[in-house]
Amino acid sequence: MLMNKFIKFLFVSALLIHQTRPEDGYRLWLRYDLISDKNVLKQYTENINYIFCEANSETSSIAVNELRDGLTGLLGKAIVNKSGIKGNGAIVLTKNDNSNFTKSVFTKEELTNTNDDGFIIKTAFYKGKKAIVIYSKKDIGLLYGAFHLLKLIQTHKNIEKLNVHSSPKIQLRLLNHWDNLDRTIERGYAGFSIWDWHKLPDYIDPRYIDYARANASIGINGTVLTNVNSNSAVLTHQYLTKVKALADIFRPYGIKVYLTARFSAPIEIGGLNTADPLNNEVRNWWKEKVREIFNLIPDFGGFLVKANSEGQPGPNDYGRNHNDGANMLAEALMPYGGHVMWRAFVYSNDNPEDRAKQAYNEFKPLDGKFLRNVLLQVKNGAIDFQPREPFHPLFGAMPNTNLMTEFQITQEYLGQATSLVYLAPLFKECLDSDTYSQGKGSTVAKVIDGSLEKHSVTGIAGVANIGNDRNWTGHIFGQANWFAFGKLAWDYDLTPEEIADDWIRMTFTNDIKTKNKILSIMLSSRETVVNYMTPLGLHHIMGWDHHYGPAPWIKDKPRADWTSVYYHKADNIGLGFDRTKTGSNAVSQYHPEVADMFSLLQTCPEKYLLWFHHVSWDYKLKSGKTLWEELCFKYNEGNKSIEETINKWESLRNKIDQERFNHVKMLLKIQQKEAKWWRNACILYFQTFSKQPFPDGFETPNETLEFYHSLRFPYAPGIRPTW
């Protein structure tokens, strides 16, 4: 009796210490604090008493431990493992299709319709005992199901009559880390890389395990460890042993490791004098290198390749096509089940063609020429992760090639880690876009999930926003974008509202009023940023190299398409890039229904107006305002929205812990300054062309254009390193 009281004392003390420590954001959305609402708590304590797992593997053990620790924290009572169903309140984990228990709970159709990563969670009775049953075909599905059940409890959902069926729509759900071996991160705004290559493989940072937990909890099953602007050293044996250490940690969490392959590696580390993909020595070198990798890492995922883009080496250097390079690597990987993800982000300084057209022009003729284990990785838009851009015309244009989408979770062009920008609406805008490639309803999502064109190899990638900052993403709300990417990679039919609702409840609070205020901030945040940065289809007018802040005046750089004036085409007549038949004719790369819509001023969505049209300053928009007036209005509207966001956040002062409240408040103040900077700099610059006064109600800038032009940021984070 005394021992039981002592154990209870230790448990309660641990909970109190756990809940009173400073809130630094490290726990992400995996917060298992005691549920304070007694009525909600009662539902769970009455239905959950112990765990019984029929599987026996490292992954299933992790699932059991996660459930045990999570439920113990949430319910405030010890949840233990038992061998068998012994009373009410069991959580049963099973993958045995043929057991009497499984057959009594699930129909044959339910079991058949669950894919290898999927799971079912049902409330069931077995021999008069009430239980919650988690079923999957594979051990990893048990872990995904365990995290889902914990999410239901974290978000205070009713679990009396559960009947959840969940299988991912996309096969490869990957994070792309743009991390360098020296621990800098290209376009990273949350500190240095979490991969400590110097200490690996002998020192295993506990953060690696928490990274794996977080990714498994949202269904991410692959991670590309290194930057697409790659360093061939990672393919040396010295570094492969370090990669193996990470792969061993991630494997039980269902996460495969991938590496970026520098195309010139056979020269740089192989001692060859060529990297020609049709050269037999080169092909054999890659086969031997792949054999070496798989001997160390039997479940290695494969390679991500950036080739012949922005100075990176590639097959074009030898007069070969992209399919020649991709297929060379694919042949080496195919016996082991590995994949090649070949990036379609290519453009040439020597090509006078509109940069928005170049990827399509280069890859469309290669449709059907890639091996089956190659995925062409296409950015969501044709330029480069802009705050808003139309979907990439390659989606729907290559029916005989595996296409995957690449989104950017890190906010390179969206204020970086100083700005609150919830990106699920941006992701959904692309995924829901209709390509019309096979008639109405041919969405980008249906292209990449393989259903539209009957592909069995499918994928989606997100450029990670993770660093070694204590809160992982620099901005607490940056965590929501990591979370949202994983959720949409699993099920693109989820809405931004649903995803944000879960994240807020798991991260901050289940209080409805507080939750709804945070939700309104998140759902309006992306449009706010578009308005004060690049409204009406403006794009690529940010600072040179670091991409921080406005600089629409950038010109005279080594490449025309690395300047701002290339894209906005401002002159005394108007503003915008003409991509219709009278201009670059980039609209012709879309299917006729889409091309016709974008081609006409009257039908082009105004959010893309200046993307596709050079519009006169006096052109009347749907609002009745001229282009100049609407431009000023949008920049003002974005600034007003930030002020409203600050006021909403201030109203939550006593509803959220002080540490995270102050963290967000300070960053919002920075964002407010940046919004004014964007508005003033851009409007002053464009006014030199429009020659028109500011409309009534527009706040006159308090500095001159020359002042904004003089600003310099030589040490802004995320600048591309030079080796």
Ligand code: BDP
The other form holds:
Amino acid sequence: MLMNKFIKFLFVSALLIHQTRPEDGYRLWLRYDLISDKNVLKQYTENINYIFCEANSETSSIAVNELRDGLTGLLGKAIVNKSGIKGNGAIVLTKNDNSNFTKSVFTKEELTNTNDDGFIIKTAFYKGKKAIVIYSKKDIGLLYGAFHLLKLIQTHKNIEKLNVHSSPKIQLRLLNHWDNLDRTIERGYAGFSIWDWHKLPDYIDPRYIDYARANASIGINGTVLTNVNSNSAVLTHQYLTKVKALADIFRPYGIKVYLTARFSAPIEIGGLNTADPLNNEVRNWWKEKVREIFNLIPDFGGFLVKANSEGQPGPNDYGRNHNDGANMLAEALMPYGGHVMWRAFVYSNDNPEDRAKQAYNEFKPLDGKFLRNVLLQVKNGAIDFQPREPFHPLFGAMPNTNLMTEFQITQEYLGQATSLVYLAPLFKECLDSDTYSQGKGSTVAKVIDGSLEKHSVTGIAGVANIGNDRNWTGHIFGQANWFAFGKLAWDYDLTPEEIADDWIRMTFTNDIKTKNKILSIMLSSRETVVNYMTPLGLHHIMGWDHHYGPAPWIKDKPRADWTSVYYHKADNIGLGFDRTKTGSNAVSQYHPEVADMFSLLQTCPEKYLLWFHHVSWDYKLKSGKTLWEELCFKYNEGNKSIEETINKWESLRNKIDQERFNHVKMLLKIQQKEAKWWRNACILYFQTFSKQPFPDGFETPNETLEFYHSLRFPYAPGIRPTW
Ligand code: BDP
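Give me the form predicted in complex with the ligand now, not the form predicted on its own.
Complete assembly follows, chain above in first position.
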């Protein structure tokens, strides 16, 4: 009795300590604080008493521990693991689809419809006792199911009669880290890399475990550890032992490691004098290298390759094609079940062709020429992760190739880590785009989940926004983008609103009013940024090299397609890139229904207007305004929304903790300055072509164009190092 009281005392003290720790964002969405609403709490305390796990593996133990810690925190009573059914209120974890119990709870169809990573959660009776059963085929499904159940409780859902079936639609759900071995991160805005290569393999930063846990909680099952602008040193034995240490930590969380393979590695670390993919010595070198890797890491995922793009070596250096390079690696990986993700982000310096067309021209003829363990990794749009791009024309154009998509979670072109931009609407816009490749309804999502073109290897990648900042992503709201990527990779049918709703409840609060305010801020944030950066289909007009801030005046650089004037084509007549028949004819790369829609000024969605058309300054848009007026209007709209966001946020003072309130408040002030900067710099610059006055109500810029022109940011974060 006394002992019990003592344990209770310890337990309550632990809870208190837990809840007074600073809100620095480290816990992400996995917070598990005591539910303060007594009525809500009652539902859970009445239904949940203990855990009973029938499985026995490292992964199932992690699931049990997560449930134990999570439920104990949320419910304020000790929830422990027991060795059998000991009364009502068990959470049963089971993989056994042959037991009488499982057969009595689940139909055969339910069991077969659950795929390898999937799970079912059902309320049922076990030996006459009410229980919540989590079923999966493999251990990892138990962990995913455990996180799902915790999420339901964190978001205050009713759990009386659970009947959840969840299986991911896409197999390889990966983060791509653009992390260098010296811990700098290309396009990273949240500090340095969390991989401490120097101290690995002996020093295991506990953060690696938290990283794996966070990813498992949203269904991510692979991570590419290194930058696509790669360094062959990571393939040396010295580094592979470090990679192995990370792989060992991630394995029980269902996460495989992948590496970027530098195409010239056989020369740089192998001592050969060529990296020609058709050379036998080279082929053998890769085979041996892969063997060495799998000896260390039996479940190694494979390679991600950026070849013959932006100065990276590749098969073209030897007069070979991309498929020759990809297949050489794929052949080496095939016996072990590894994959090659070959990037389609390829465009050439010397090619005078519209950059938007180059990847399609290069890869479309190679359709059907890649081995079955190769995935072609295609960015969502044909240029480069802009605030808004139409979907990449390769989707739907290579039916005989496994295509996966690559999104950028790190906000290289969307205000980096000082801007609040919720990216789920951007991801969804691409996934929901209709390619018409097999008639209406041939969405990008159906191309990449393999259902449209009958592929069995499927994948999706997100360029990570994670660094060693205490809150992981620099901006607390950057966490929502990591979360949303994982959720959509699992189920692209979720809406941005549903995902944000969960994230806010888990991260901030279940108070409906507060939650709704944050939700409205998040849901409008992407359009806001598009409006004050690149409205109406403008693109690639950001600062040189660091990509921070506006710089539509960039010209006369060694590469035309790295300048701004190449993309906006402003002149005295109008603005925009003519990609119709009268221009580069990039529209012809889309299926006719889509090509026709984009081609005609009347049918081209105005959000893509200047992407596809060179439009005269006096052209009347649907609003009745001329292009010039609409442009000014949009830049203003974006600025106004930031002000509204600031006011909304201000009204949340005391509704959320001070630390995170202030963190976001200060960043919003920075974002407001940046929005103004974008508007003023762009409008002043475009005015030199339109030669028209500011429309009524447009706030006259307080600085001159020369001033904006003179700004320099030599130490902006995330710049590509010179390699
Ligand atoms: C661009 C980035 C550059 C990357 C490149 C890529 O500016 O740093 O190396 O994409 O995806 O957006 O390879």
